[in-house]
Every structure is written in C-alpha cells, then in structure tokens.
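Let's start with one chain on its own, the form predicted alone, as structure tokens.
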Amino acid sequence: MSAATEGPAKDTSAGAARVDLRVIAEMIEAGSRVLDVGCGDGDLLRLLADTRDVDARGMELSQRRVNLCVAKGLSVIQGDADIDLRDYPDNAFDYVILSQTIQATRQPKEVLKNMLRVGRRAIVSFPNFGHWGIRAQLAFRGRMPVTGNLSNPWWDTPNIHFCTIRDFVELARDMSIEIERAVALDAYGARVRVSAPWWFWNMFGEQGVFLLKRK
C-alpha cells in the first residue's frame, strides 16, 4: 500500500495477508534484518515477525499509521522514502522492501539506488499498468483506469509514476540491477505460471514482485 494512502486497518494474520505480501515473505531468509519502506499499517512487518523470525523495522510517511504500528508493538518511524533513505548507512539491512509504493515516490530511480545501497537485496512490488484490463479501460472507456490495485480516481491518487512490468525490467537493466527472482500475480492473486517472455507477464500480470540484487 502506498505510504501516502490512508485506509482501514487490516487483519495482519498470515492467512489474511495480502497475496503479494505472502510472496514477499517467501523471498526472505529467516532471521534476516529487514526494512519495510512505506510499511502502512504494518501488515508485512507482522507477517514477517510471525513467519520468518526477522529483525523487522519500518518507515512510513503517515503519522497516523506510524502510531498504529507502534501500538501493535512494531518498530516503525516516520519517514519519506525519497528523502530519509539517504540517511541510512550502507549494508544496514539484508533486505529493503518497497511494497505497492514505488509508484508514489517522486524519484523512483534514486529510491531504488538507496534501497540497494542500504540493503544487500531489495524487494519491490507494484501494480502493473500494462495489464490488459487497464489497456481495455483506456481503449474502450477513454478514462484513467480504476482497479483493485489502483483504486483511487485520477484526481485523488498518491500514485505519480505508473509503470508496467516491462518498464521495471528495463529500468533494472539500465541500472545494472540483477533480477534474482520475479513473480507476476493475476487479477485473482494467482501466480502467472508462464515465466517468459516478459510481454506475457506485462499483459496478464496485474502486479509484479521482484527480488533484486546489486551486480
């Protein structure tokens, strides 16, 4: 969830966790040091604590959500991914996570650079603007799409840098970032089983989850 988006609190149990959060948890080694940037209400932090036994910290833009996380016993501070990641030392964490938030950052490329400086690996999940359903809404309705992952109308959204799965893959290549693992999820939360070519994921994946590493 975007760090700037407000919404109702969610059940943080492992069984109720958002699908992409469960995929992210599977990518993380037990006992790791983890920073969740734009951690929202702390759903992922709680899932990781319950299932992966990690040392998990969070950064969240919304003070209300920081307060909710702290009330749950989670270690979360208020911060802006575009600004405050710069203050973290190199290799401070094993994983730095940006879940459904990169499209709400002002400088996505710089945020990625800092994530892979602060952490040995980075995990990024985001809604895929190349999905066929979004293309259909644009083509046949001529309006900015509204979907389960992009639920705000254009005039009331924190999202300022939409991208497709293909865009993200190209950015990783341009930045010499290694894609260690990737998963595409369809509109029902199931994994898109066809792993290549990228255009297939770009058409049928409603969201992407990428595990990244410095080359």
The other form holds:
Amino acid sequence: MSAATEGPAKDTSAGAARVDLRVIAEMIEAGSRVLDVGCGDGDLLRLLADTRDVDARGMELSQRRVNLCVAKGLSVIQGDADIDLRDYPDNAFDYVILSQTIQATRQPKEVLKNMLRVGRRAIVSFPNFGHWGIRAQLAFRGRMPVTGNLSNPWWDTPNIHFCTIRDFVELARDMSIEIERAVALDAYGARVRVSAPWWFWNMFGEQGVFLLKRK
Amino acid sequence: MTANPGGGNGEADNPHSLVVKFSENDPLITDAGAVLAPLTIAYQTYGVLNAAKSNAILVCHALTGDQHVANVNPLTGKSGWWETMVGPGKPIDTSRYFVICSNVVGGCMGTTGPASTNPATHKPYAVDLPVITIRDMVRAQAKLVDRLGIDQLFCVAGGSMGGMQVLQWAASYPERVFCAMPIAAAARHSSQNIAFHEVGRQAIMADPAWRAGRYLDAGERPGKGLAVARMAAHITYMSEESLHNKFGRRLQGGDAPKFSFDAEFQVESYLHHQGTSFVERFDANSYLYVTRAMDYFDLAADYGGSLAAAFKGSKTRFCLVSFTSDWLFPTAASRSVVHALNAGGASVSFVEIETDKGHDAFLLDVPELLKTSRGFLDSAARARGLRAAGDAA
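Form predicted alone already given; the form predicted together with its partner chain follows:
To see the whole picture, the full complex is given below, headed by that same chain.
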C-alpha cells in the first residue's frame, strides 16, 4: 500500500465485491478476534461485528477513511500493511484479513508472512489477473486491462503487484502455507464451480478468496 | 470580577467547587517520596451517576485548565473550557454520563497546590510543596473516584497534559478504565517541550516579585514573569499558519510603522493580551509545579523502557486523536503510543485530523474531533451496556 493515492478501489456497488465480503465473513468463526488490513470504509468490519459477533479491528492507509470508520464506532487505525503489521505481537488475532489489498502492497510476501505470524489464520482476497477478460484485453487490444474491479489506468494505480489465482497458489506452496479453503467468484459475484480444476478457476474467477493457515 | 488566584481567600483555599478532604491518615505519597496530607481535591460534576455506577467519565484538564469544564468559570466569568465536547447532547453527553473533573494536585483552583495554605505554617505552601508528577495527579484522582464509590470509570478523557493523565490512568489502573481518549497527547514530554517549559519557569523566577517563591506572603505576584511565560507558551499552542491567517504582518495602529518598541504588530498585542489575562487567573508557582510534572512524564520509563509493557494485556478501548498542525504534541507522538498499544494487544482507534489550529485544536470547535469522539463513545457505551440518553433508566 505504498501508493500515494487512496488505496485500491473497493467498489462495493459491484455485486462481486459484496459477495466477496460475505464469503470472507462465512470463513470466520463467531466470537473470534479479527484484524482487517486495508479495511476501507469499514464495510467488512461492520458486517463481521453485526453478524459474527467478533472483536473486529481495522487498519487503513487513507486517513479520510480511518476517520469515517472511527466516527462510525469502529476500532480502526491509520497504517500501512507493509510497515505497521510488524508492530503486532505473534498470535494477536485469530484471523488477519487482507481483502482486495495484496496487489497494492510493496512486499506481498512479507505482508503474508506477517499476517500468518500475527494471526493464526489469514484470509486473502484479490482480483484475479488471469481472468479471461483481462487476458483478452492484453492479448487482443494490446492495452493494460481496465475493468469494473480494476478501474485505474496504469499510470494512476496503487495496484503494483498483480497476480493470478495460479500465481497465488504457487506462492502459498513456496511459503509452506496451507490453503484451507479457496473460493473463486465470477464477474457476477457467483461462485465458480467448486469441483472445477485450478486452470478453470484461473480463467473464469474474477476474484479469488483464500483461507490460509501456517503449516 | 477581582481575581485573586492564590492567597488565603482566593479559589485556592475557598473554591467555588465541590471539595473532598483526605486527612493525615489517608495521605498522598508522591513519586518524590513526600507525604502530602491533608489533601484537598476540588472538583465539579455534571449529570447523574446511574445505580450501577457504570456511566462515569473522568475529564482530565490541561496545564492551565481547571475543573470548570462545562460551567461558567468563577474566576473569569467565561464559559467552561470544553463546552464543545461536554454538555447535554454533546459527545461527552451529560444527560447520559456522569462527568467528573477535578483540579490537579499542584493547581490553584482549590486542590492542594502551592497557593493553598499550609496547615503547618498557616502560610501558603509556595515552593515548600513537594514536586508533583502526572502519576501523583492521577493517584489523587483515583482517591477522589474511590471516595465517590466508583470502581470502574466508563471513560477517562483529556487533551494535552490531560491526555498524559489518561495514559497514566490506563497504565496504572487498567481494570478501572473501560475506555480512554487521550487527545493531542504523548507518552513522554519531549526535550523540545521541556526546553519551552524551562523558558517559562525562568521568566517567572527572574521576576524580582517572585521573591524566591514567597510572593504571596508579601502580597505580591510575579505578573510580568508569568505573562512572559504564557506568551512564549501560547506561541507553541498555535501553528505558523494560524498565526499568519489571524494576524499576518498587520500593524496595530494603521498602515505606517511607528518605529518604536511598543506593540507595533497585531500579533504582539494579541500575545500581550494573552499574557496579562492569564496572570489574572493563574498562580505563578502553580505554573512551575504543573509544567514540572509534565517534564517528568515518561510512561515507558516506569515500565523498563517499554511503552508496550505499560499497556500489556489491557482490556481498555483506546481512541487517540492528533492534529496535523500540532507541533507541540505531533502525530508521531500519538503514533508511537498506537504502536505500543498494538504491541500490547490493546484495542485502539487512531485519528489524525487535518487542521491549521495547532495544539489548541483539541479545545476548539473542530467538527471532526467531535464526530470521532461521539462515534467512539457511543460504540463503547453499547459495549458497556449503557443506555442511550432517551432510553428509560
């Protein structure tokens, strides 16, 4: 989250993003302690507090959004995933969530490592750069992809570390991280068939949501 | 109103406030190792304490503040110093919470301080009072809260030195503080801030009327020194931008300079006014004691140098606020407290508010501060099971 702009766009008007939050919420056990890194306007924190009875805290890069969250009564601090996760002690949370933010971090691997140090589990959701629509824009138009979920032009985007679902699965393998659950959502926010193979997910999933655990 | 801060018949001995007294059997043992007894604490309350005694908010005042947080000040005739924040329907809602504010130990508005009469000599303590620390102030407040029969405060809130007390409360009595709001504060006084304080103290002590601290015996006051101290300090409470916007380089009398050392510039005359009006309401020795207390404040030092250790395992909910143009207690100071709280596993919100009003912003009508405070307190009140103002008791 090194960019000076206001962090990745979290277009909650898009159906996919709302489902994304619901999918994350379903992965979380009621009554647990949760840190949402890059919590935006606090929609997920509010959803978690209201529906899962969790002790939910947030960290957000944009000061304006932090102030909005605190005024809503949410427990949020201004902070940068790349820097401020280091301050938290081991096992401080049951879950550390990074929703639609990993592509905007400077050192995604370090961030993941810290998430799984601070939290017993981590949940990561991100826009899948392997989606057919994105491949098509690059292949046939020869242009950097701009979609509903990724609406910034290349010269004004906080998203500096895109990956595909397959890339992410491989990174998890490299880092000896166990993938407990994975969900892919298509452009309409519907779940991609669970039994489908990774290549299918990677082609038709617009977003990936992963529940991760230390091995 | 004829001001008489200090001296046998002023607010120091006969405050327009509620008062509790602690006898020799119940002394205040200070960090300096002194035994302060008897001890008087002057305080104000607003609102009603509920049956469960769970709705009390302690407001801690800043360096030159007092207990008159939300009522007309008996000395100045001006409204309370935090009426933007405290009152019916305000973020610290007196129709919902029971609000307590006491004058700090070392102050001059009725709590034992250098202007109070020393029962042993029947003269003002002056500089015979032991040096006081922020922790001593908080210990005294805890005695008051005990006396009021309150086990746990719903919230402790305050700005600047008041914020230091909030942090000290949370560290010393974590189980007695449900939530904490330190605003424009720091966990220790910086070298630069100690330096500013020393300028103020030296100005007071350089005034011949100070008489080695015993000026009240002579019926005198070091007004010039205290005014200079206040003028220097007042600059640090504002920002360059706000001074510029308020006064620029405008001259006091018309367009042409007079080429004199009178108050030529408007900013000079403003500072002079700040200085002289302060002398009317504040005791010079109190200024020495209270600035000294701030200088000694270094919360981490009490916990082996680790601020995180001061808050380890704390169940208190924190909300910190800083202001972009505050160079006395800058955002970095609040942020280091936030880091320590995170490391200690505490629940913390932190808001930096953009304003050109400098350190004084915490006292002023800054809508974002009020919105933040209201949101934080409302949510904490829900967690504490406190009813909203309109609900049946």
